[in-house]
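Only one chain is shown below, in structure tokens, and it's the form predicted alone.
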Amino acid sequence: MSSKDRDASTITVQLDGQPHEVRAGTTLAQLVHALGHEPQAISTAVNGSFVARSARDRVLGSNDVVLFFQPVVGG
């Protein structure tokens, strides 16, 4: 694969404040899985908006800002 093909098939997102390359078409759920996280163990947000587990089929776009954080339970 040429560098031009590689560049066209990857995008860069900001993951917890750091640039992170993913394949174009990657969903948030796939990113969670690829990084070895249990889906129920973390919460997610994209571009400042909370993303429920059931909505993680969302395809990530170039320059999306992705945050992983521990769910908070309290009362």
Second form
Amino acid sequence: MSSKDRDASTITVQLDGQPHEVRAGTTLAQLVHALGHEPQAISTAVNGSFVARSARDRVLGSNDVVLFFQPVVGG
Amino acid sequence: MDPVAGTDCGMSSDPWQVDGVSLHSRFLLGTAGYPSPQVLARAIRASGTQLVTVGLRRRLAAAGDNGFLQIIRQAMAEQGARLLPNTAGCTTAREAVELAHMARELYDTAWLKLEVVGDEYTLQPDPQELVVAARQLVKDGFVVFPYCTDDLVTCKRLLDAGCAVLMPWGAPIGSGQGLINPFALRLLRERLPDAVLVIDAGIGAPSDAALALEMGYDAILLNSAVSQAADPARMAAAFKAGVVAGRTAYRAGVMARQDFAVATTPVTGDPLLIGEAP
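Can you swap the form predicted alone for the form predicted together with its partner chain?
Shown next: the complete complex, the earlier chain at its head.
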């Protein structure tokens, strides 16, 4: 556990493979908003599972692995 | 009206169906590897496609999508085209199912090109994971287009799982080798006469596309053959013509091959101008 995690006011999540500090109690929707993303412009997954837009009110936990996905060209 | 008159040789009166939707274009086009989104949009217009494949990727910090989606949506709207998101990069059924749900939310469509790769070198689909994922996704309400090999039994399992379309490869992705196993592809068409079959991957030249349609395949899907051309829009137009030619030939009935010569000119007896001088 990091020193920040011992501080009750913040936790660390893994965002796209990098440690990222958020306030304890932060929801996924709040994280999306804080990073400047339009909610409809990305899809989200936590700990390897899809989290629908309508379920982004879930509170993030320490060490949650958060991934954002965006449209890309494809064949 | 003459059934083959007009610029599309009757294609508009010869639709194919997916999940109750009629599609007139039999040319599905990928969106990767173009020099720019503008070139991609021109290729979409030139192809006349009504199904355009797209993907999803992890959003890295400060990474954008270069606006391609907004640009191609304009081109797609002009010809009534739909998006077909894929699950490229997945190696397990679980990954593919999760990504499919993300794609459905992001692109607002339940149509899905299901890809589960089992070999990194050939990018060959994993038949077992593919079937597992297909079963789940059909239950979840997706219209599943699995990218598969030409293995007949796997294709039957995918149909049993409820897939709307089967998309066997012509050759490995991006190889441009054409239809490397026409025997298997013909057998597949013959054994699954009611299935909607699309040749996906490996097509390199418009003649490959024409051959696929001549064999009775319902459509083709390609990307690199157009995106890597010196003039992608012109190549898209060439493929469109190849698809129309192949489909029209299939409907007209391609002649059976013969082992020996068969005279075409109706002659009786000796040639008239050869013989003894008078």
